[in-house]
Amino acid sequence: MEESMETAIEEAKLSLQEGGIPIGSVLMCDGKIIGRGHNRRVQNGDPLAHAEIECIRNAGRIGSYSNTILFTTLMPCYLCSGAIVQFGIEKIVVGESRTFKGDLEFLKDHWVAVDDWDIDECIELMEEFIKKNPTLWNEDIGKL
């Protein structure tokens, strides 16, 4: 597994250790990590603190994002897909989309290349979390 995805998984586990939702993300540019983040909705009491948003926020203003690749442990939701399109991130690598389908068609319709690696560790992390925390998960995806 590529180092970038391993780092995203570390971020997801960090969120879980903090009492949050185990989703992590890493932004790469020219082979270097320029941003990383994890879901901090619970920790910060912030409904917009999704992993991809936190990752982009932590990367800061870099001008053009067109030469970046976003690694994320879970298929992005509508909020995060919108940010990916808004900032012109042209490629994302997803750890899994079994537990949450996101909006793959929206991303593809906006010329974002999506590579779903279907990683067992990402799937197991989310399945276990969802089983133990269904209400919190449903809140996160807006299904309450």
Second form
There are 2 protein chains.
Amino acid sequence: MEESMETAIEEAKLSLQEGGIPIGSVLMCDGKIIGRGHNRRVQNGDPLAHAEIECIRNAGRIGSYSNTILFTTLMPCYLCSGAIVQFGIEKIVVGESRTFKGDLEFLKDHWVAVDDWDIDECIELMEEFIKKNPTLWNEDIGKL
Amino acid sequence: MEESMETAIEEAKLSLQEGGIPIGSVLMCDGKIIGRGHNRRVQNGDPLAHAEIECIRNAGRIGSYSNTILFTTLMPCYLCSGAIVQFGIEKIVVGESRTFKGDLEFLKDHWVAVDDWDIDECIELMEEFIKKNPTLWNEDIGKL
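Can you return the structure of this protein in the form predicted in complex with another copy of the chain rather than the form predicted on its own?
Now the full complex is given, and it begins with the chain already shown.
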């Protein structure tokens, strides 16, 4: 597996160790990691701290996103898909979309290429987490 | 004008005083302000710190958003519209949509009621800011 996705999975596991939601992301630019992050809803008490948001934030004010690729362990929700579309990130690679479908059509309609790697490790991380923490998961996706 | 929008405009002006982008937001729940914020891209060096994001963050982990109304001085971009849709904020009141159109259809397609008050003060704040800072504005909306 490509190093970028391995790093995103490391971020997801780090979140789990911290008592948080196991989703991780990495932002690549010209083959280099320029940002990484994980969901910090629990850790920071911040409902907006989805993995993709944290990752893009950690990359700082980079200007144009036209050469970036976002790797994320789970298909993005509307918050994160909105960030991807608004900032013009043209490609995303997702670990899986079985435990959360997101809205593939919204991304495609806005010219975002989506590559879904359907990785067992990502699916298992989320399935186990959701089974143990259904309320926290529903809070994170706005379904309380 | 309703106090909530006045407070959102205060937030926008506060951002301008700090050298930032003049957009402000307020989150109301059952008639009370539970969060307020303004764009902090410049102040925090944070590309994700749009006014609506800061405002929802400042309200903390409130659980369900079903009784909330978001007041914002400018029509939300996809990042902020994505947050509104994902968290189930059912109504937004916007100061204006002349200097940034956003995507009204996306919001309506996801059952968000949008009330556009077309306020001169909000339009003037943004028109003057964009005229003086075109590059910063294009950075904020991902159009560099």
